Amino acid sequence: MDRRRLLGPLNTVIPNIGISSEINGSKSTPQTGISSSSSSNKNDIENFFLKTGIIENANGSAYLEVGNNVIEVSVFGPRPIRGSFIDRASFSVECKFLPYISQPGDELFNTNNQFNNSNSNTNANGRTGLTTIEHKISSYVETALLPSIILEKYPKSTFDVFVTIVATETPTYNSNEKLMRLTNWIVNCASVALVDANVEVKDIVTSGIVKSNKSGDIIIDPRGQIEDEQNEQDEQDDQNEENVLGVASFMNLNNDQLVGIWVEGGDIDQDLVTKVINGCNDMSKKIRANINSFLIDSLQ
């Protein structure tokens, strides 16, 4: 083996490419954004615009619209901690609404908070200065990001990541699947942006979201579907309460790891679990080929 030369890994993972869905077939450029396919069929996830390296004083930031959901992500770290030695970083997430956005299941989680006092903003889990579904957001992407930094790799540090919601959706659909699905595309935007950031992680972290109807059957991205093929019968699936919502988050290219799942809804059993996860999978895999172009189409 020669020694002077720096040879690459042993088993090396050529990354999944994602295709344009434009219609003649052309590249998006890396900075005009990224999208997925088209949305004819029920099982096709909803385009999407991404674009990195918009807030100049953070290491990191990422920028994401799908729908009428505006994202934007910025990270910060590794930063020095002080007092005593810890042998790997810290790593925080928090999510927060813009003050004029309507936050999805308001009326159901933050009803507490209404009778507060307006300076406090302590929510249930005492978490200051966020309502129950900011931090119910930040938890999730917390735990789902987590297993993807190699912390032991920055000794004595912190990692900060703030996600601003900037638009959501309008509430013409079921509230619990407006929050499912807007924090799913907030766990796909936050991987962004670290990896914006220049953090070494082991994997690029992307979620997915489904929704299984009364039958059986398992939508994938049940908003990306065009207007024209939602029936009434659709319509009376969003608010039966056997419906089951799930959102699951993976490592790809470390076998499929889930690192993150949310589940809610009627009856669940164990065969069902395995669809929902499995049709998370499906939808994470597509974002993520997009998202690999447009990593590699910025290195250009």
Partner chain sequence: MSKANTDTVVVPGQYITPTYKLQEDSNIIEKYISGRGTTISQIKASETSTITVIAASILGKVYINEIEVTSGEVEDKNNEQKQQIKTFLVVVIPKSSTYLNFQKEHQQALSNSISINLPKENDIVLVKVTKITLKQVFCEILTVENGDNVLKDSGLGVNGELSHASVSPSGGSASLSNYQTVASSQSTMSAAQFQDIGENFRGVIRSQDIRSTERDRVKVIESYKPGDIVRAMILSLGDGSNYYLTTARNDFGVIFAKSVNGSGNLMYPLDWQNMIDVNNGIIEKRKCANPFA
Second form
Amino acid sequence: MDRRRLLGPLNTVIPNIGISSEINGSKSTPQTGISSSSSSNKNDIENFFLKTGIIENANGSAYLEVGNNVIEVSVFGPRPIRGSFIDRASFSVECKFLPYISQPGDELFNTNNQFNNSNSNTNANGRTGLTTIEHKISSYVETALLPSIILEKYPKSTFDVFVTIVATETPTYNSNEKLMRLTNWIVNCASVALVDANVEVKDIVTSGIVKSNKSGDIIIDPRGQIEDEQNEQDEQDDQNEENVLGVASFMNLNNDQLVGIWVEGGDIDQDLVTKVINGCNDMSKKIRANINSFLIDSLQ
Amino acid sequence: MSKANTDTVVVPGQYITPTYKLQEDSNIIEKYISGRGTTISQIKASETSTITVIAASILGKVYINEIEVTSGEVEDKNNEQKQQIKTFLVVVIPKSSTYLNFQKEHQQALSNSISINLPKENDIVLVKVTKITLKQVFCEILTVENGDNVLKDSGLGVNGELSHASVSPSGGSASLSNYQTVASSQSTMSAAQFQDIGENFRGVIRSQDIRSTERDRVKVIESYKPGDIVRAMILSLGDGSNYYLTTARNDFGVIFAKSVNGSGNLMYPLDWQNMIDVNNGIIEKRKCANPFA
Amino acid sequence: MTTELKQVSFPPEVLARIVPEVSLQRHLSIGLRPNLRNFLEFKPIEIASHANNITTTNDNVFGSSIVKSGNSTIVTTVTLGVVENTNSSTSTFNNNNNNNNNNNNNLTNDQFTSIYPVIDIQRGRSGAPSDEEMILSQNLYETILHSRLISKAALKINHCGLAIKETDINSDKDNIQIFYPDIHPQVFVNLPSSSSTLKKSYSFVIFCHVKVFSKISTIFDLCYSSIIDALHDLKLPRVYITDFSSTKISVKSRNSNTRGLVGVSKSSLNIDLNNELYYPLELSSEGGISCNFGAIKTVKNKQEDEDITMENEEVVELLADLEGEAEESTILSRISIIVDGNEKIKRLSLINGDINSEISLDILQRAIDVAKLRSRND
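Swap state to the form predicted in complex with its partner chain from the form predicted on its own:
Up next: the whole complex, starting with the chain shown before.
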């Protein structure tokens, strides 16, 4: 029993989210997930909204909306650490969904707190620690951002990045794709938060996401539904499983150094990985250009 | 002769200048030194060659100023070719900090050594004395002058709305460590302990660093008392827990102090070693800072 | 010395950190507060309850509210749990239902319930909740309980539905239908009256998750208004019972001749996502508005309009809606008041934390007047 949080009477049951008793059956989910820009050229990058400096008690912060994803990143640091002398900074990332949000892929990872998991009768508000999915995102973001930070300039201190996912897209498409898309944007948002915190970095890390279908075509910044529709037109078999998804992060001005890569999907060979990396690099450059002009504007 | 392209805004990673440049139509070599807010990076120019450039590491405006270099340093690289070398310091001033905004508002000259976030050697800091012993003064670093308050979040209210009146912001409750739930921490060994909200960097002023004259006769108790706000300079990074600070300069020392161990009123300096509480006439000994810079 | 000396000066943020009391007194002596508000001026609050789409995009969220004040943002979400009522309490419910909500005077405290809030303040740490979060949660729980806002009767689930699975013989596909005793009474005619599942009575439990971004002042007031707003926004769904694994009783369904099966032995509770059947939570009162005040002794430099120069005069000033480091750390005499729309005081907390700045009756009266005025304006 958790004595530190008010989680209701002990015999409280969390009801399952059932079906709707409406005559026409299932609840009409609002058609979301497609932004206005998605109708244009498919290699365009979805519009995103970015704002910095909204959190007053953090050293730096950034807020990003893309599609229905809402991400908030706060950077705390440099803060002191004690103990033995450490000549450079320590860096950590913690990524958390607000407790009511269904996490992409939780049906696979069987996260304990989820409402659609029938054997969980716990209040999501009482969750301690990170779920598998949050761990996965946290460690990717940490890996991608770590090489960019000039840790030697910050002895005896720590940087802590806290990512809060305020909203996600409704799970109308492949959860893996949703998860990777989210991760991709978290990396971009966290980089901007680091800049806002005046943390000295070698370069701003930006990342991109691509999807490759069976025939090997690379689709930059896939947005679920559009591609799925196309798939249905092609053939109706399990093409989704044959798709290869890739997220890769770069320091574009530092010789395009690759700082993080995450590829998932069917048959992956070297050729495809190269294609994926190049596609992600293209996207990361476009995002970088946007972020650059945003930052310069913010100063003037 | 100083070059100051103050209007150029750079983003982190952006190249500012190569480290060496030949001036046009002359034999003068321009050497650029990477200052605060910049870093040196190797950029691939072609398949085989790389160029060493100075790149920005923070978002801000570029300032390039010529500096005088003692000839000794120049020689080691270029003494064969008798070329003239001009040295420039490249710094990036961040978009904002508490002091920067203040100086802009009051139309003061912007100080050159803008500090970025972390107290470094030779930074002037404002500290609060927490403990004194016969040999040294323990304190916490609250603010870096020309920078910001060290912590954005002072930790007020962490133990309850009013608890800070009896408990220091950081103390009191169980450890609020963020260590266990952090995904991982590849960059440090796990020996490091994280501190609580509102817990500042700590510093030590050794008795021989309190003033510059008669160092061996300094009495700590006649110089600082717990609760005093002291202006000091960072000597070195010190050990795992403490920075080493000095107040051996006229403009360093107590700037705010209360009489009767903090229970009285604010005192005003009479001279460099006496302060007076004007309400009740108590005179106490302190090593005062000259309030005029 | 004729050369002009430049005095060492500190930016306001720095002064507030190193000597908060000096910063506060210097501001007050010129009639302003460190946050540049007037003494009794409140910080504006923006409430965006219906502008957010948290409720529509998350099936498990039934009420939500976003409150902003300056840069501080509070996101409150309401999720639901269900608890089985014990027999003794069921009888009181039935009595309550007959009562009119207006004569609250006859009701005792144990006929009211509260919410279960979990406060999460973004301050760059994680792990177990801090003292601050725990105190705030408990405070909100007690405040809402004792302000008699939510009666137990309002949370009772009156008509628990049944899900009936029909197996269509032709297509071999399962078709689930949900029936409610009040909407489809004919379905329930056939049910054995002894059915234990339907005898059980349930109530909702309200969980609140309050996420606080950019905390710069005491936030009880903001959290309170956010929770009250979310409760106004809250719509309770219908609940139905399923259990298809041990189905024993067959029921004749309304619109087909196939036999439906009803689970009775071990049931599981489900929430019906039918929007049209959602009903708003009945609150016993408006909830009101929470205000906080602080009292601090200041030294006033009397203007020399009058003939004799009265040099200094010490006055205890009342400040509304404390904000910022200087005020938060220096002002230890505090008042917190919640006043509802009928100018009734729902909560009053008073801490005389500072001997020099005691809250006199006069100051308390002024604080209450201001709080009442504010509740009227809003």
